[in-house]
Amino acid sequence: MVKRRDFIRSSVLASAASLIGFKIAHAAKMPYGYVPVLSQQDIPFSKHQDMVVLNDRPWNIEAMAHLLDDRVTPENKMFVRNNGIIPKNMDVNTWELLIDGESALAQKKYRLDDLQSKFKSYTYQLTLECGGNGRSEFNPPAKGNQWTVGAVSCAEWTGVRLKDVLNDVGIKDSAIYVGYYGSDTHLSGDSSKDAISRGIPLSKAMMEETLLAYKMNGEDIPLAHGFPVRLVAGGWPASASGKWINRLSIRNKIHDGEKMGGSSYRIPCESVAPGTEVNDGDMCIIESMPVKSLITYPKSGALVRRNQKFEVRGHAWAGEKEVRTVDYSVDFGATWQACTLEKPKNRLAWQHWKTTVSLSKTGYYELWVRATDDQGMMQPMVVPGWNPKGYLNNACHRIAIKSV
């Protein structure tokens, strides 16, 4: 009875590591027969194993740099950021997206296949980056989810250009702002209160690539990434692509949703020192994301041979601007070496970049990438200007290599 008893143990203890995706620390003490608390939910999107659970209530999880080394970014290595519970039993037949506001000349709704009948299809790689990504370097500490590097992503996205639908309900002179709002819930379960509700000013809007998305990677969208239908505004922090979306607001104001006020998304106007205390009125609203890159080949803490030559590649972006210039340091930034960088499958797709490096000594390096943009803006080799919760840190990034 005892050896069955520690093989149920086993098994189940087995199950739910395979479902969490990592292994259980202490699970020689958990109580037997107690199931643990992030395989009692739903798990309601694919996960490779490697990613990085931050929190589960709300989700939000990262992937480690090397998973994001494909191309264009599949499902489950794509990091996913929520601010409030993932809705259930979304209904494609019944879905609708109201179109209203202050600054719209009517009001209408739309089905699915309204939007897939009535307006022309776009496809564009598009690169979506929490504004966060990176906090976990900041000191003193900001405030949030404590993301390392790998809250972005750049997968292929289907949908209708936002600016047709807009055009077709009818725009006032007076409209300056579109805000969005979705169907996931508060954390504390109030259907009252948003869990956000953020916009894009009506210039980024009207952009080619700012999609009304109902497809990811030529397939549905999955839930945990906007099913049936997300707004996909790339190049800016990913808060202003909303997902499970059913109504826009064309707005006469900056909106007033919820995230769009005091320190959500939003850091200082002017530099402040680190842990300063900023009024709101001191706040500016984040929009483009800065210059940055990220080395995804080989994997940190890779041993290579001296004098042979390896391959580094990975991804660089620079929100709405193009990277110009990729370089990369194996000296600790004394001396820097171009790399082979290439053009965007479209506008604000990330950009493909690689090298070859070969370590004449034996010992431990560390490998750096910078990028700079096609406005001369160049990533900072150390942390950037601090902010009440971290946003926007685009500093160089850089893997442990130990050559032997």
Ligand SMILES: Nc1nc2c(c(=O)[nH]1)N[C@H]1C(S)=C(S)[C@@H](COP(=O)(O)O)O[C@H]1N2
Second form
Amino acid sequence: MVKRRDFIRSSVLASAASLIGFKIAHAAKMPYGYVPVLSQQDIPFSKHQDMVVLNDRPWNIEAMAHLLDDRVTPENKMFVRNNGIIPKNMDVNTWELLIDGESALAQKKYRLDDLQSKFKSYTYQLTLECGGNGRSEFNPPAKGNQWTVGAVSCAEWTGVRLKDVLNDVGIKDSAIYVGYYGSDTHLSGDSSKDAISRGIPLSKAMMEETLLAYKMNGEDIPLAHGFPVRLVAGGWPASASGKWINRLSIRNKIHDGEKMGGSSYRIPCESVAPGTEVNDGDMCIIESMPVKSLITYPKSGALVRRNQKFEVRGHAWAGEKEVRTVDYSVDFGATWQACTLEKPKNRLAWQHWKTTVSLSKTGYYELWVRATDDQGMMQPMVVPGWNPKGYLNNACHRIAIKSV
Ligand SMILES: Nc1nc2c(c(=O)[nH]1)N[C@H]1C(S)=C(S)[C@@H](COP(=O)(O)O)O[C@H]1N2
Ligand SMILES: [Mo]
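Hand over the structure of the form predicted in complex with the ligand; the form predicted alone is what we had up.
Full complex below, order starting with the chain above.
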């Protein structure tokens, strides 16, 4: 009998080899879970070569902090998170969106030109952070993609407001949730199963900035990010922002699609000690994401001259809230100084912060940055509330600086 671990290993090897297009010569010596260098450079999307592949089946790729320096995240530095297999050949000419559900007054279908001609279009810059961003730091470890800090993006999305489309269909008083279905397929290949089918409460669906988007940064949405139409619910775990949307259901109960139940995208309603087993009934759905920030310049490990000023910058965001202050420390959190913080371009967009630093000693420094939201919630310096699936790690970001 083949051991499960060996089976996984040989299938990983087979997919790595097929990606490379060559047999791996010293396959037996390749570390378990290792992603070959060549396949990292040869990912089938236009991604920056420093993007890190966490998994190739399904594709999960994260950015490194310094790659996220742009004010608006370009496609090639945007993380990719998939639960299933990316659909092939999405054809905008045959694409249709079905809207149905117990609480829909009618069943309606829309083609892309219907959406574009019937409804006004809006453009917003919207922060999408995977609920599992930061998972790699939890202890005991949580299974799943070991995201470090790079599963976050803030692109500019253009589309129609979900609320306008839902109002056009008609919403019964009984409506409380909107669930999505996408065209990607389950990893098992079983076409009766969805890879993921999550949703949002009606109030979030009716929010001004919640879009059925058909453009990203002014271009057609790239296939990996949901072409031709995706839901964008900024400030919430990005799992709420369904890609390749083909159906939305207006529900009279909390949507019960794939990955809405169990421990998926849910955390213990009351905090638990690390390693605790939690019953499904004691888990609550993650809604708005917590306050967080990222240092995008300089790159960790940068070399600076003692007493010479250099700029430090990055972004901060706080789910549906606004970030009020961003502070930095160069002495392991003993003292903090304020950074300059910009207002968001629009609600649910990340905010840019910067400051000028000069270091008075030579040696190894760490630069820590900590954001506080407009209700006084502050990023913790240590990994916060352990939870079974490793969601919502908003501990402050740190980088190394060498002063010479
Ligand atoms: N149809 C579909 N939508 C999806 C997913 C998916 O696997 N399938 N993954 C979700 C999750 S968990 C995240 S974090 C975001 C990632 O969006 P991105 O790949 O465009 O960065 O898409 C969400 N929407
Ligand atoms: Mo996610």
